[in-house]
Structure formats: structure tokens, C-alpha cells
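Here you get one chain, nothing else, as C-alpha cells; it is the form predicted on its own.
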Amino acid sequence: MPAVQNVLVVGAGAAGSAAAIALARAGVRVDLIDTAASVNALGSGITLQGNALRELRALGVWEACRDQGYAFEGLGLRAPDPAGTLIAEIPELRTGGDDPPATMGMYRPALAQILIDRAAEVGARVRFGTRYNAFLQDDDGVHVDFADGSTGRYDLLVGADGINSQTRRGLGIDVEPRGIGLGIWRCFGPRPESVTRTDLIYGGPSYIAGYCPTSEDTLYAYIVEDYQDRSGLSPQQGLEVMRSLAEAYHGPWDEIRDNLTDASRVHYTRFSTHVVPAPWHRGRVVLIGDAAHTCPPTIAQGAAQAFEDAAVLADVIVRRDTLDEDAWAEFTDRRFARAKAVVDASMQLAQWQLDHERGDVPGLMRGISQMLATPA
């Protein structure tokens, strides 16, 4: 019998949805809540490395994701010259094993909907537009007061409520995300026939210009710059800024830029990072995903690490009869050092960019990929 019988999962993003699926499928009663009115995935596209695809297969959603995504096996590097010259093609290590592809791009809202649908299918009770005001725990469980006046009692509360986690703050953990000095423009649009994988251009007036196919018909593209407060820009002004930055990049970028016409498809965010020191639990409340750790998207591991958190948490709970310190020690041993290594590597790549330093990018990426090839 699982160590817990009923669980409240706060946050219906990647970590929360995955935890809800894994626990509900094992017979645990799960309430999955989110403050958003409906499925709400910010951004445009997402790059999923092999270890993320391995977890999607374990959750029973791989086929649905594969049908809506775009799989590829390598990475291209282009020059910031008038032709966007291809200078290298780099095969990527299959961190998910021999079966899934090395990498897949996908429309982020589509992935979010697939995960929510799967959570409901396996028995989780999904409630959007729901928030809690407070929780109070004792040795046996957690009492939760919801904003609508209702209450609930749970054996475990899982805080998967993102980078600005209410649950993290409610536990009195004073770790907050910090900006690192970089900002990223992202857009979503039609896929040119020439775009069949992620290509990156380092240099030019911005740090990175890249793109990733997300389906047979779509892609998302991005440009990384020094972070600026862009909050005062209208959507149309944001579109114009991204088009202006894209003028310096060529090859497939010429067609991508010409298709950049929908201001609602352009978003700007800063790179942020934090890691909650181990352990990530306090009594019967635990943090996973962005509530516990975030990193710049320089190695595209945000969702993958969220999925791994959820998988390990569920595995520990389902295999054990008691949620005791031995169980929490196993969860910490399997997740903390691995997630921190990913954050540290992502930060190192970002710092090399800020310092205009080449660094041993292939060596760093090879080391991280080899670690991730072994399941958490």
C-alpha cells in the first residue's frame, strides 16, 4: 500500500500534472488544483530532451505528444554572417535511451493539455480556478483552507506551484529566484521547410538566436539579449523589437522573420535561477519543479527536471508503506544533487555568454548528457 492515501498537488504545470498522473495511477486519491481558470501554459514552444521523453512514456502520454510534436536527432550551429552559414552539425546523446528520439519540439500549451487530460483520465480530480489560503500540518497530515471557504485534509501536500511558489513561502523558505542579466524574446509561427532541428547562432548583436520545430507546420524561435525592463512595451512594439533584433540573422531566419507578424505570439521574459537547499520537504509538505529549482533554458532541461522530480517522488511514495525520514532521504538523494548539477551547468553556459567567453561547451554538455542518460 502506498505511503499516503490522499494528496493535494498545488500547481498544474509540468511537475504537478506529472505527479498527479503517477500517484493517481498507483491508486492514490489526488486533488490537482491551479489558480488559473483553465490550462494555462505561458510561452510558445518547448524543447524536450530524451530524458523528458522517457518520463512522458512512463506517464502514458508519449504517443499523444509524439503525434503533436516534431522529433529530431541533432543540433546545428550557424554563423552570424549574411548567409547564416551552417558551420557544424552535432549529434545529440539519446538521454532517454535507444527508443525515444534525442530531442522533440512541441507547442507548450498542447503538452499542458495532454498532461491534464491524462491526469483526469487516471482519476485525479482536477480543479482550475482554485487556490488555497493557508495550510496547517501535524504529524499525520495537512489541513488546507481553500479560498472558496471549503477545507480539506491530506496525507501530503505537493507544492508544484512554480517559480513564485506560495507553498515555498508558506513553509518559511526565504529562497527567491534572482535574475542573471539575460532576457529572451520568444515567438511562435510557421515552420519553414529548411527548419528540421534546433539551430543556434552565437554572436551578432545578441547572445543567441535559435529556433526549434514544434510540429510539421510550426516552430518557435528565440533571441537572447541583455535583460531590459520591457514591461512598458505594447504587444506591437514587442513584435517590432524582436523583428529588429532578428534582422542580424540569416539562413532560415530570413523566412522566420518575414513570418513574424502576430504580436500576440511574441513574449519576453528574463532568465532566473534558484535552488532550494536540501531537503525540499518540511514535514508533510514537499516542493518539486520550479518551486524547488529553476535554471536558465540554456540546456533545455526545465520540464525534464520537473518530470524527474515527480517520477521520483511518486516512486518513493508508492514503494514504501510509511512516509518517514528514510523515504525523504531517498527522495533527496535521488533528486537534489542531480537537479543542482543541471542548474549549475545551465548557469555556467549563461555566464560564459555574459562574459563573452567560449568555454568548453561540448565538454560540459557531454558530461550533463551522460549523467541524464541514467534514470533518476
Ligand SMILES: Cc1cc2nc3c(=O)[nH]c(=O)nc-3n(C[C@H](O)[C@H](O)[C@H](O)COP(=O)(O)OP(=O)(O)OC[C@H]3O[C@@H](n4cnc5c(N)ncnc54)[C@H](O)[C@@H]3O)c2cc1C
Given for the second form:
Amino acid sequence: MPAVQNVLVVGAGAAGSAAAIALARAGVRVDLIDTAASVNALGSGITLQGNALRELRALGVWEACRDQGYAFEGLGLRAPDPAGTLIAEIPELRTGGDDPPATMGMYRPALAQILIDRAAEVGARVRFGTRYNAFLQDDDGVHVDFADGSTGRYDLLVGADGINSQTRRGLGIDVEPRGIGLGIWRCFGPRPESVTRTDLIYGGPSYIAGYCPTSEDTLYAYIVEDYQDRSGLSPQQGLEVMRSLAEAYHGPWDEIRDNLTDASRVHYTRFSTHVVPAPWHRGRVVLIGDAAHTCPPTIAQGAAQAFEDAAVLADVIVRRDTLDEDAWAEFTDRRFARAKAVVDASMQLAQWQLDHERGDVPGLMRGISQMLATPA
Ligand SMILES: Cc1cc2nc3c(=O)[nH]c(=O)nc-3n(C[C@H](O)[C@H](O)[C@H](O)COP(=O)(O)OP(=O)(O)OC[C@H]3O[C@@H](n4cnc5c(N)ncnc54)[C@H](O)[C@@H]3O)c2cc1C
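Next up, the form predicted in complex with the ligand in place of the form predicted on its own?
Shown next: the complete complex, the earlier chain at its head.
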């Protein structure tokens, strides 16, 4: 019998929906709540590397994701010159094993919908538009007051409520994410035929310009710059800024820029980081995903690490009879150093950009990929 019988998962993003699926499938009663009114209908793309795809397969959603995503192998490097000259093609390690591809691009809301549908299918009770006001725990469980006046009693509360986690603050953990000085413009649009994998352009007036196909018809593209407070810009002004930054980049970028016409598909986000020191639990409340650690997306691992947190937490709970300190020690041993190594590597890549330093990018990426190729 699993170590817990009923769980409240707070946050239905990558971490929370994956945890809900893995626990509910094993017979645990799961309430999955999210403050958002519904699965977000708008959004950009996401790059899922092999280790993320391995977890999606374990959750039973690989085929559904593959059907909606765009799989590819390897990474291209282009120059910031008038032709967008291809200067290198770098093979990527299949970190998910022989079966899933090295990488897959996907539309974020499509991934979110697949995960939520799966959580409901395996028996999790999913409630959007729901928040809690407070929790109070004792040795045996957690009492939760919901904002609608209802209450619940759970064996475990999983805080998967993202970078600004209410649960983290509720535990009195005062580690907060900090900006690292970079910001990213992202847009979502039609895929030019020439875009069949991720290509990155380092340099030019911005730090990085890149793109990733997300389906036969779509892609997302991004430009990384020094962080600026862009909050005062209207959507149309944001579109114009991204278009003007994209003027410096060519090759497939010429078509991407021409297609960049829908202001509602352009977003600006600050790069942030934090790592909650181990352990990530206090009594019967545990943090996973961005609530516990955030990395700048320089190696596209945030969601992958969130899936791994969820998988390991569920594995520990399902294999053990009691949620004792041994169980938590196993969770901490399998997750903390690995997630921190990913954050550290992502930060190193970002720092090399900020310092205009070349750095051993291939060596760093190879080391991380080798680590990720072994399941968490
Ligand atoms: C610009 C950018 C690009 C990225 N690109 C990639 C990429 O290509 N590949 C990759 O693997 N990762 C990428 N990431 C990282 C990835 O998006 C995150 O690491 C991942 O989404 C974390 O999942 P999560 O479930 O922990 O948090 P979230 O996805 O943020 O989900 C948290 C959920 O909790 C809900 N919530 C918040 N507060 C409460 C509350 N109090 N009560 C209930 N619900 C609440 C929110 O509505 C949300 O649905 C990127 C990140 C950024 C910023």
C-alpha cells in the first residue's frame, strides 16, 4: 500500500499534473487544484529533451504528445551574418534512452491539456479556479482551508505552485527567485519549411536568437537580451520591439520575422533563478518543480526537472509503506544534487553570455546530458 492515501497537489503545471497522474494511477486519492480558471489557452512553445520525454512516456502520454509535437535530433548553430550561415551541426545525446528522440518541440497549452486530461482519466479530482488560504499540519496529516470556505484533510500536501509558490512562503522558507539580468522575447507562429530543428545564433545585437518547431505547422522563436522592464509596453509595441531585434538575424529568421504579425503571440519574460536548500519538505508538505528550483531556460530543462521531481516523489511514496525520514532522505538524495546541477549549468551558460565569454559550452552540455541520460 502506498505511504499516503490522499494527497492535495497545489498547482496543475508540469510538476503538479505529473505528480497527480503518477499518484492517482497508483491508487492514491488526489485533489489537484490550480488558481487559473482553466488550462491556459494561449502560450508559446516548449523544448522537451529526452529525459522529459522519458517521463511523459512513463505517465502514459508519450503517444499523445508525439502526435501533437515535432521531434528532431541535433542542434544547429548559425552566424549572426546577412545569410544566417550555418556554422555547425551538433549531435545531441538521446537522454531519454534509445526510444524517444533527442528533442521534441511542443505547443505549451497542448502539453498542458494532455497532462490534465490524463490526470482526470486516472482518477485525480481536478479543480481549476481554486486556491487555499492556509494549511496547518500535525504528525499525521495536513488540514487545509480553501478560499471557498471548504476544508480538507490530507496525508500530504504537494506544493507544485510554481516560481512564486504560496506553499513555499507558507512553510516559512524565505528563498525567493532573483532576476539574473537577462530577458527573453518569445513568439509563436507558422513554421517555415526550412525549420526542422532548433538552430541558435549567438551574438549580434542580442545574446541569442533561436527557434524550435512545435508541430508540422508551427514554431516558437526567441531572442534573449539584457533584461529591461518591458511591462509598460502595449502588445503592439512589444511586437514591434521583437521585430526590430529580429532584423539582425537571417536565414530562416527572415521568414519568421515576416510572419511576426500577431501581437497576442509575443511574450516577454525575465530569466530568474533560485534553489531551495535541501530538504524540500517540512513535515507533510513538500515542494516540487519551480516552487523548489528555477533555472534560466539556457538548457531547456525546467519542465524536465519538474517531471523528474514528480516521478521520484511518486516512486518513493508508492514503493514505501510509511512517509518517514528514510523516505524523505531517498527523495532528497535522488533529486537535490541533480536539480541543482542543472540550475548551476544553466546559470553558467547565462553568465558566459553576460560576460561575453566563449566558455566550454559543448563540454558543459555534454556533461549535463550524460548525467540526465541516467533516470533520476
Ligand atoms: C522563458 C522560459 C522558457 C522556458 N523554456 C523551457 C523549455 O523549453 N523546456 C523546459 O523544460 N522548461 C522550460 N522552461 C521552464 C519551465 O517552463 C518551468 O520549469 C516549468 O513550467 C515548471 O513547472 P511547474 O509545474 O513547477 O510550474 P508552473 O508551470 O509555473 O505551474 C505552476 C502552476 O501552479 C499554479 N498556481 C500558482 N500559484 C498557485 C496557488 N497559490 N494555488 C494553486 N495553484 C497555483 C499556476 O497557475 C500554474 O498552473 C522555461 C521557462 C521560462 C521562464
